[in-house]
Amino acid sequence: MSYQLSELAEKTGARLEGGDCQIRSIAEISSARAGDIAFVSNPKYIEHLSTTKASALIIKPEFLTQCPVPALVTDDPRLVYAKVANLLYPARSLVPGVSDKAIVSEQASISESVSIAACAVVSAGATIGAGTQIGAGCVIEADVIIGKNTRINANVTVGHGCKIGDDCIIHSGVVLGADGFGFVKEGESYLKIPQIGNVQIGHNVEIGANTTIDRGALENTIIGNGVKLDNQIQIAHGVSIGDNTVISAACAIAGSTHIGKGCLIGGLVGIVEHLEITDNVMITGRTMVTRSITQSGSYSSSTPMDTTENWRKNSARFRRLDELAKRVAKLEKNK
């Protein structure tokens, strides 16, 4: 794909500045080359301005009398970029049409458009939708409902009657729809409850590699519309999450919590059962939620990192920060 830099101002609406070039790929601003295109948001960057290689860049007005090349001007060059870089590399097809190497149930529902890889497996009752692309090694189980326009990578499983929605994209090892984790005692042993809901993804969702999506014991699992996933995170069962919220990789949310829209999850985030987070929260790193959130706002736990001599040391007292406090208050008290 190549764009003339007049053609990406119109198709992305920022101002072009300083003449018209062809634009043929992307790349940092300092180790762009003739034919890139470059974008500057963080002010710490600014000094590449003079020295870029770049044919044109992406840049806010401020920076505009220090850009020695053609640009495309915008309050949020980061917004641009990512509008120009899906013109430049438009998604790969995974491959045309159905493999005869897939093993598709004459009972399956597929549209014409669709593109099915080599060794998935479409079972009955499933339906896909006009120009959905399942990738090599697919699993899709029976009664499986998959929208338009939404892209299933390589080795993907989804159990029967899980459904999702158009133009949303599965990476590669993701299992949607295992059984939720449920027993109750019976003795010393345990027996299994059935887990008799789906798993239902609304439309334009990412969920990451290797990120699992339990089916719920008795209602659903539910995935808002616009959410995010990362790698690695597991949603347990009766899980809803509200339209629009991101969470980043290795994230672990317990059996039905509620999670509100807008919401941002970082990294290692958990968050145990029954809760409610409200709309708009943002959570730290590594932060583990313990108890319902109904403010929005920025939350977080865990400890900071210190050499492992300072670590030790302080690690050791914290097993005794009750008696301390105590101590504390004691001298207070026989000031």
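Here we have the form predicted in complex with another copy of the chain; I need the corresponding form predicted on its own.
Below: the lone chain, stripped of partners and molecules.
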């Protein structure tokens, strides 16, 4: 796939500066060659402008005077880069049809334009909308509803009764609708609590590889429209996540927590159960959230990196905080 730079300007809304040229691919500015387009949004890469061999660049207006090649000029180079990348590298579509090595129940409702790959299993009562792709080895259990133009990659399991909207991307290894972790102690053992809710995924959602989303114990687990989930995230039973929230890899969200719209949650964040997190909250990486967040803003915990020597000293002092707090309180009381 290739485009003239002028075509890319028209399709992305960027301003064309300099001559026209043919663009075939995207590359890093330091390694780009003829036919490539690169983007610069961070000033630390300005030094590469004078030596780049790219045919064109995507840059901010303030960098234009230093640009030696034709350019797409925009206030948001990363956004234009993403649009260009989608044009040059469109998602691969599978040919509609059901593999003769797939197992599809006669009681399933499958659009004629659906693609179902080898070794996939589609159970009775499942409904799959037009243009949806089911990858090899997927298991779609009974009464699942999948919308239009959704891509489910290889080896995904969708539990019974779950619902996935339109235009979603579900990456390999995802499990939707496994039982939540629900047990009650009975003597010296544990009695399993039936998980009778399901999982409901909105439209235009992307779920990264090996992420797991548990079905609700009573209420459904709900993922809103436009949510983007990274790889290896655990979302427990009864969680709800508001529209357009983005969550990075390796987060763990405990049961019945409600996260608002437009939140940004960094990697390795842990969120305990039954919390309320309001809209437009940013939580930085490795933060442990132990109480509800009722005001929009940025929140952090954990300790930043330091030299080992300093970290050991500060760690030793941290263990004495309670003792020191008591001593300060006693001194203030005796004033």
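Residue numbers count along the first chain shown, from 1. As the structure is a prediction and not an experimental result, all values here were calculated from the model. C-alpha atoms forming the largest set that superposes within 1.5 Å between two forms make up the rigid core.
Chemist: With both forms fitted on the core, give yes or no for whether the Cα of Arg15 moves by 2 angstroms or more between these two forms.
Modeler: Shift at Arg15: below 2 Å after core fit.
Chemist: After core superposition, I'd like to know whether Pro96 moves between these two forms (criterion: C-alpha shift of 2 angstroms or more).
Modeler: Superposed on the core, Pro96 moves its C-alpha 2 Å or more between these two forms.
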